[in-house]
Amino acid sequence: MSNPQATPAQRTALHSAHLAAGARMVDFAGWDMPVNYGSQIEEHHAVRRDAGMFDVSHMLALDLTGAGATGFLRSLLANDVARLKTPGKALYSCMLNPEGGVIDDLIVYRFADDDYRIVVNAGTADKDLAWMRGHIAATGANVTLESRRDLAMIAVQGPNALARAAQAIPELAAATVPAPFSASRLGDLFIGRTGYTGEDGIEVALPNERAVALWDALRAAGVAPCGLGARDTLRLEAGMNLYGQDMDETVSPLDVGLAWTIDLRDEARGFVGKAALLAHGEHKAFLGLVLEDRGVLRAHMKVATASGAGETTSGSFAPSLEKSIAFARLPAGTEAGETVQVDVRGKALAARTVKLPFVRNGKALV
């Protein structure tokens, strides 16, 4: 009998130039990624002091019209839109399951009542588009809903991206920045100031056939290439989760420190998962360890507290600060400042609480 066949991953417009800069490549949620092109820290430590670039296109833009799209939005998720006043003002929302837990985190830009943008994450994409979907059947919403596949997208990120950038983007140099978690479109580019890295920057997307020519001209004004290990320390320095990883269907965002992006002050507005959230009681702590002892911290590593047992969610060694660092769900009340154990690989190591970020434009705040 033969071996069934793998299904090939999925490749981005960009592919072709990762394997002509001699990235590294990885199966990520069903795409062929570049993992690094040479040095994880060296493209780590890029975006840090100047500028660096992902190609992000494998995850997934959605565009939301339609007289309905602010209610249906504000029925969908744990924030509310309703907050958005300014044309192209970005929201970072959890999409639940009626029990409370997370179907995915995004973004979502607002350009009108009935103009919406939202982006989900890669492995998400398809059951987000049918939970979307979904939504919209058993709501009778009068909105649509398009994938947009025909788009690619580049995060251009660190304190010198939006000088770089501006020299490979003509449209850019002329127009108005966007402000900080906010988009502009500029013709057929759609430009969002927002990263997952800690550092300013942006997040460029645009059609298919002119990614190439946008990657190379940012390889020309400076910009790194920077794959996906990078890309993951760069977020567990900034304290920012990462799907599948700190959460999923199982876990509450009440209990991985995103109390702050469920807005209750509407408590006539009704959203999947809200009667769940209400009930949810006290919630676990979360915070970051930073390891005293050496080693290195990985996901799902016991934790010994003063207040009970917990676990590590994410885990790494740190560029930034050279040292191994965790997010962890500890028991309620645990606090920063405390010192805890960590069971890696059977030998009790001592870390420190403290509170996320690590890291936030470049300075270590622990």
Given for the second form:
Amino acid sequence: MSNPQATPAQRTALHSAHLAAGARMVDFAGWDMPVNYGSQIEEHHAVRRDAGMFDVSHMLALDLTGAGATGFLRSLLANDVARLKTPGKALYSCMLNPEGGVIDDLIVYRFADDDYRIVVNAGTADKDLAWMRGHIAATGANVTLESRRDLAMIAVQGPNALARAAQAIPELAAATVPAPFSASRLGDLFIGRTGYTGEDGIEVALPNERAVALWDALRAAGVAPCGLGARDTLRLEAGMNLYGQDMDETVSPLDVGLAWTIDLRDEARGFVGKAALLAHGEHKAFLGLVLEDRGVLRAHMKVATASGAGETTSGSFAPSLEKSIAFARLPAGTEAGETVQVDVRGKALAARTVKLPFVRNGKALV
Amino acid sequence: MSNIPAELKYTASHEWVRVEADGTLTVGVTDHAQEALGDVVFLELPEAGRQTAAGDAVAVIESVKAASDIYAPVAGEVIESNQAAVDAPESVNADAYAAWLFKLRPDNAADLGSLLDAAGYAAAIA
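Having seen the form predicted alone, the form predicted together with its partner chain:
Let us now look at the entire complex, which starts with that chain.
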């Protein structure tokens, strides 16, 4: 975490709009961000049942262009951008170090073989840029990497997100909405049909100077402002990992449920971390826990299973389930449907293992 | 601004204390505390009959964000816990001074002198 005394927290283009809306602000990865505006449970429900929006301008957009872009990304990322056939199609991937640990998880959108947009986490943005630039220098790739701090980003999420966003964004109303997990460029708007909540919705990137007007228009269209608190319970229910909490540079993606993002189909493709991943294999089962006793699961609680010990990586109260849930790294071979004991503040409480996600498109799956 | 009723006593750890006519104490968490905690989703309250020293962690309050201990304001015996609050933890957010958590019979009435008054608590959280 950053030290606010040493470095003043950075502010997004929407900072004053958050204060005006009565947000409680917290330091998040060096940024002064809204954690909630009122009840974070109400914000969570707004996204599951209607539409909510998040300022995600602290995340960093990067533009990668040039004749070498596709080859560069195929060697940089554990997932394979060669999967992306249609313009605007998105891919979730880990960026690994040579030891097979996760430097960051990111989304990459392909517009053409020489034209990509990448969105990385806020807390890792500087490290990611340095890593990518180092890899460009090392490979001599014919690419240009541009950091886009001139852009704000707003995620609009929920079953009514598209309809409400169309009221607020004239360009969107007039255009074909991008297909799920794809993006379009509409003038100076970038609209990706992606998100971090398990609901339908879009993520809009636009020039900082237009951000407040869009935020206000979305509010007028009935989209509820939501903070990082609701974002965390939504992503947890949706079974989506949080970088720095569920994984980091010391953790293999194979041990945190991300084997599906490691593309080994093209055996000729080398990528950073591949050899280490193949040598390491999968050591841990990564499952959801649903607490059956009363209490609240949190990160880093010890879990006792029939086949050994494990640990939770994220945990909270799940507003859509009205139960406490967690992600847990458990001994390999642990399966869904087992009962385990979690050490919750010194008490052994019973929890049931489940497949992720817990909730998708407003429906409980556990 | 948080609400700090003048007729109550307070601790620096954000409990409020009402001195009842029979000398027993009713204890809850302050409006400032519920605001900082955010949505409360779980309460674990002490059993009646529990003997406690001043400052003992006797209860747990968990919001979506985090777990926090609740401390006995003075030494005494727990005489009752509020099951209605356990069943509806969100009542702490709705009205922190109505959603009492437990009642305590103090060992020494003189110990109440260690508690803050409303002005003292307002200064402590300023």
